[in-house]
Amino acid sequence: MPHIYDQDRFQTEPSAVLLDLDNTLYPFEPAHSAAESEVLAMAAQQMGLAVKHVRAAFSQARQDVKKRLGPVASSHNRLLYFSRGIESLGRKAQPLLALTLEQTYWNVFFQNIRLFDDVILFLTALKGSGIPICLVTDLTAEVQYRKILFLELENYFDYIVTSEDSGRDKPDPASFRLALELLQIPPERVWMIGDNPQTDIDGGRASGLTTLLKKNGPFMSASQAHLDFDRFADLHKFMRDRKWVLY
């Protein structure tokens, strides 16, 4: 069951819920690992190199892109990682190969994307009880919208805020601020649910939100969340027991 760290935050139901996407509503790693393996094998074959050399080049390119651009949506762009990685291997610009790798990555990624158990149960309960939902997620709008469609979540969100919309990745307050502007609800009446203690929880707390940590993936360290939980079924039961949702 959920572990509550601040009882005062849960005396009444939320007036709205903000939700992270990656590693909160679905596990990122299985889809990413399958896509990355396919891309590395393809790039190695096309360039006549060992997979380990391509992996090292692409990993370094990712670090370089993120360092150069900072915490903005374009810093997650895999086309940039692949393009810079190819160049670092001494092949100069190869836009066709970079585009092919990027398209292959996402094609394989979407073939392997799956929701966590009971996400639909939880979202349906919120919608049925009239609680607005806003997705607050880093990365570009185009990629995140495609994930939403592949996961068949398009009918659950009242608003969608990406870091491309707000201009900065979480934990910067820009995305939280934009979400609250769209909802027109004070932050103390809004929940933020995410998996990352730094971006979702620390960022949410700094914006005055009630924060709920979904415990999974690589982020298992202690956080300052007001509540944490393992499964959406547990969070759903927590809300049903208090008659905050009806389904």
Given for the second form:
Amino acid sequence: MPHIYDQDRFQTEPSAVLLDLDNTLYPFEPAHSAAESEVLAMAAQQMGLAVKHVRAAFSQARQDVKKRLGPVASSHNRLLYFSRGIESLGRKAQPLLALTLEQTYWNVFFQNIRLFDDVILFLTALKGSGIPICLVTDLTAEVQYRKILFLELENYFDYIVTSEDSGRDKPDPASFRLALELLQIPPERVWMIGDNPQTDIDGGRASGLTTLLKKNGPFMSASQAHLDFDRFADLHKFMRDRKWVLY
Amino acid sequence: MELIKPFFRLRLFWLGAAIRLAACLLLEPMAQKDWFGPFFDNWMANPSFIPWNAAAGLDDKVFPYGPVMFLSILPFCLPGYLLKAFGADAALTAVRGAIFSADLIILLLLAHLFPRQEKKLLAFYWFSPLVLLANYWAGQLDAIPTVWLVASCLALRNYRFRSAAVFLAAASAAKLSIAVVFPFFLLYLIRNRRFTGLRLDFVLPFLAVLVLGLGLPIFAESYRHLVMGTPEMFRLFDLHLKLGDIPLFLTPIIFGCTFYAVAQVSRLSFDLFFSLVGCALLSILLTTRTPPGWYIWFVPFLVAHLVRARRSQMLPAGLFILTASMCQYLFWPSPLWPGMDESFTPETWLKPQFISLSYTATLFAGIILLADTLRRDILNNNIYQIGKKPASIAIAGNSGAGKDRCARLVADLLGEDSVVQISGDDYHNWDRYGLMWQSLTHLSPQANQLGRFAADVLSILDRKRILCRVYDHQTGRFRQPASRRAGDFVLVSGLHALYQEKLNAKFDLKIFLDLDERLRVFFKCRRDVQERGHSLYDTLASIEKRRPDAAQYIAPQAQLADIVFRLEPLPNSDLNDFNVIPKFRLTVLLRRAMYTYSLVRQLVVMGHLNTQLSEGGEIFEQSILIEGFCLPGQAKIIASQLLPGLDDILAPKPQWRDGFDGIIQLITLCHLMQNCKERL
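Having seen the form predicted on its own, can you show the form predicted together with its partner chain?
All chains and molecules follow, beginning with the one already shown.
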């Protein structure tokens, strides 16, 4: 069952729900590791190098890009990691290879993506009970929109906010502020549901939201969340018991 | 390694593992105490290349297995030997280690066969009483050949025929009785035309390994005595009726009937094959008084049935598992518990009537399970339905619209060996030099033997051979008639492929190719002027001459098609310069398609294509306008998303194209699968 750390926050139903996407609605790791190993194998084969060298180069490129750009959407762009990585391996600019690797990454990623159990039931219940839902996620809009379409989630969200749109990644308040502006409601009774104790929870708290941590695995570190839960079915039941959702 | 990870997160996996370890530590099954233990003790005391020699002075039953069984246990002898220092029994540790490992490997192989079904696998395999009883209560070694058997099935599914053959031979060389499934493997290869060139890849390695594994040891006297003299195989003759005073053996009859039934299926998918092997094994189990170990062979097939089963199907399977476990428990002596002196057999305190009752119950539950598998897994199987009658695709369109190219695209996917093609060109009344062409065009139905065309199509759909002339596009003459045998897929292309209404009803999929007229003229002029040296004026005149016939006879066929593919040039294209091929876009008109919305979604999300869907003018009609370039491999990925179970239909190595060709392949397959399912 969900564990509540702050009872006062859960006296009434939420006026709206903000949702993180990656690793909150679906497990990120299986999709990512399948995609990454495919990309590394492909890059290694195309450049005639050992996988471990390519891996090292790409991960160094990722760190460099992230460091240079800071917490903005483009710092998550794999196209940049791949092209910088290819350059650092002494192959100069290879736009075709970089683009192919990026496409491959997302192809394999999508093929290995599965929603967590009961996410659809939970979203349907929120939607059917008239609680607005806004997706608040870091990364570029195009990739996130593709994911949403692929997962067939497009009809559940009232608004979608990406950090490309808001300008800064979470925990910066920019995305939360934009979401609240779109929803036109004050933050007090708005829930932020996410998996990341820093970006989603601390960030959401700093913006005055009620924060709910989706725990993935039993060993999640303690966080400042107002509530945490393991499965969407649990959270759904929690809301149903209090008659905050109709079904 | 990737596959075992999901299990680590599940508590039930660890619970099952703990139960197994506890059983290994605490229980002392009779088979291990009296047979395998002393056998390996003897062998470790006097290691020899002929392991069966270690049975000297022991019971005949101590090790009636082939060399692979011994080799599979051998690696565990070393840790067993090392653990001896800590007071463990070396031989028993080795045997139990091997059984536990085999058990775990079967779970992983099943995870390969049924990805993302971890919870169901734990419930149906890891906690199956049949598995636990056979491996840890009765302590039998059958999990080891089962590993090889399941590995062989897995390799077969992945088209790795050589590995499949080696694994199956290994299973047989571990335990000879497993070889009963070999005919089914053979049938799977024969009943799949797409594997035509690959059959020897399976048969030769199988025979080679089998001869090596079963034949070589024959020179050892102890092997002949122990393995070949085992009474296990004679269990097949347990069940008999009396015909006068001659016994009639029922098990071979039932097994033979199963085989005959399978041989009647004209195309076997892997799922179908797997279900059928399961049925065959079950029929043996039900008609013989088998030791618990044999049930282990059947368990993977039972798991396959259960993973796919609906809730209502759980009951027969559950009943079977329960009664069969009960039987095994009664049939086999219990192991020694810690602190217990004598092994006690329930038979001593349970009345024989009860044993007989529990066998009866097992047979009853097994027959229901068998019927249920046949009805749900086999008769409802898509491929089984498709296999009953060849799937047919008709492709019509004006000359130069790309009918042959489209047929080629489809054949590239389905595989040359599974496809038989009928081309309308072979049914022109006269060859290119016929004088009647002065008054008729090829487009006129009167210039073609449409009656014969229809008769031949019907024959092929009835899986009969046909004899037909072949039109040679190079010389313009007919070549000597050739015989064509039926295939699993029939591709009919021609100017008048959709011209005959009664014939249309027989086609599973009707395609009309509608090349934009400007493009058609462009390509025809380009070919005739540049390649064949005709004058532009003559070419245009001949096109003009055919135009009325095209409008009267060819174009109306578009109304009858399920799919109309229309290629047109992008607006503002320059079609006057023959050196520059214009860029196109593709419009697809779909009639009665149920996959349209998911297809469009995939084209946008995965295909990165500019796609516009509009509801068509008529009811049941939709049209999709597609622009952009489909990357190589993208069509394949979209297909795997949209069409689960596609592998069973396609060639072992399907050739997916890029660009619009790939999209044409994709949509054709979507519609074909949809329409074939409607046969159910």
